[in-house]
Amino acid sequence: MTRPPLNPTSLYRRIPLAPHQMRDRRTRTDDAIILAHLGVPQLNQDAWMLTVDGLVDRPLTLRFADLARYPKVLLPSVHQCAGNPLEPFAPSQRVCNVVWGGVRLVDILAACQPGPQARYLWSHGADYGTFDGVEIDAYVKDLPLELAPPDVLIAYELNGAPLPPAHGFPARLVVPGFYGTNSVKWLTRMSLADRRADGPFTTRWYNDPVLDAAGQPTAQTTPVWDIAPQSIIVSPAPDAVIGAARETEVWGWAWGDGGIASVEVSKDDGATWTAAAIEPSQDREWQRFTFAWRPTAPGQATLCARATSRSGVRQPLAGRRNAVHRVSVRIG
């Protein structure tokens, strides 16, 4: 296979809105998150071909005409980069809400007919270079099919508008619920194994160290699959001056594969907390929590949000990537 042109022709991406930025319930496509670790390939959408096979009874090869002849869906989602996977336990809130459009998963792999043995789904994007000094033929990322959602996508569209290069373009795999690093971009190859993928984006980078009961790292890993629970303050903003004895919202978003349950603010670094009021979970959207606060004397005050997943899983208050969010604030 040709290997396309890419540029920009190495690491590549964007640096997200801060927390206070992020106002608006549906990020701009403008300011949505871009990691491409190896550059942006430049594809031709008439020229593109996406092949599936491996442990299917019928393999496929279609084409971008062809995705028409599914059905159309769109799905709202938070879209959460993973961050540096040279620092995996690094704090990072590179995330936004948009709208994906594109076909089901589901529907592709139902016409290609998996064998019993099929485990797994390993995506290969147009992409190729060098990475952390690793020669990389293809991004190649695998998903395990028992815990694949079934509003998977082969996605098209970002926003109502078709993909963008640096977002994908032509098509693109995204999985809802699970970080960035598994939806990947430029799909040109699916294919079904009995086993994990052993491209180094599988085996060396995005597979977090599972700590002991002292809190410190084992040899053993895990794969960077599911969200962790999440959540940032959007207003006050950072360094924000509020008004003595005077009612101030607090407010933000809270995000995880399933859903929030809860979400609590802190008025004093994290030494209490009080329960917040939180909008119900809607579809892959992430949700809103307010909470009125009316300080009471002159001084610094930090304020902190942390999330509760349906499952029970909290935020933990540093040494995650998805570590409490701290604003700090001047009471005038």
Ligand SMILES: Nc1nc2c(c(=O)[nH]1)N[C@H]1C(S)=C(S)[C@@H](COP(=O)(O)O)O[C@H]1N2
Contents of the next structure:
Amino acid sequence: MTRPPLNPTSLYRRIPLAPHQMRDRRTRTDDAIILAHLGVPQLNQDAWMLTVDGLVDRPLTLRFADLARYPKVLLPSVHQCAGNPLEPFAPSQRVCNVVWGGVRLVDILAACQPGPQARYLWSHGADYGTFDGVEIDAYVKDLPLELAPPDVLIAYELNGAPLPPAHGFPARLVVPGFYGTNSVKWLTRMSLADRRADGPFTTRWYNDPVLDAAGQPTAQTTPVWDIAPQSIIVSPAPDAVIGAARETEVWGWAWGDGGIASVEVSKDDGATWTAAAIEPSQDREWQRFTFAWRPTAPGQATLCARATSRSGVRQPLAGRRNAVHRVSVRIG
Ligand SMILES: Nc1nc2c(c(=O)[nH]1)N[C@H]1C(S)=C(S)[C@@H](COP(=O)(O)O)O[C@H]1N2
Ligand SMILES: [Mo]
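Structure of the form predicted in complex with the ligand, given the form predicted alone:
Zooming out: every chain and molecule, the one shown earlier first.
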């Protein structure tokens, strides 16, 4: 394929909302996060083609109009960026909750019949250029078929409208439950392979060092795939003034691959914790938690929330991308 023009031509990032501004259950498209490592390729829907090849019995080339031959699915889902790949342990809250529309990856794969050796789906984007001083032909990520959720989409809509260019127009992968980095935008090619992909986005970046028992990084790494349990406090906002002896609702959102079982809130910067009320986990969307707080004495307080996944993994207090979110308020 000839290379499409890029605009912008290098890293493009938007993080429109701080946690206390994430009040809506569904994030408006204008408020959704954007991350493009290499810039934004400007693609033409009518010229767009997606090749599916590699370890398949029937390689396939799809044009945009061909996608309409498969059932259309809507997928409301949390969408979270793992943060700067050069700082894998930096706490980060780049998140939104949006509705994707598109066709199921499994329907496309059924049409091409992957062979028994196929274990990974390598997805290629149309973007190219330089990131962190490294020359890159195309953004390529791999998805382990064994761990791939059945609701993975080839999406062509965001919040009921065609994908905006920066979000992957005309079609992108969406891997719900996995960090955004895996959801390859501006799809051009999907290849079935028997091993992990060898580009820098799967070997050099987006592999977290595994920590030893003392919390020190080892030489081993683990791919940035499934979203670890996380939560944010939406209200009160940082530096809010709370009335003493009056009931205040502390609320926020919690999410993570497989769903969140419980959220605890701390009013004393993590010294003690109390269970919050949380809505049941449903599909892929974030879950609202609430906590009724009646501060007793005037002064300063640091609120924290920590989520525990349904598989029993609890958010760490510090030093990881999903570290506990803290909000300092004044009780007046
Ligand atoms: N082709 C391509 N796909 C990509 C990226 C990219 O740079 N190029 N960035 C990834 C990252 S790190 C994230 S967080 C999500 C962001 O998707 P969004 O911009 O639609 O929010 O896209 C992913 N898909
Ligand atoms: Mo990201």
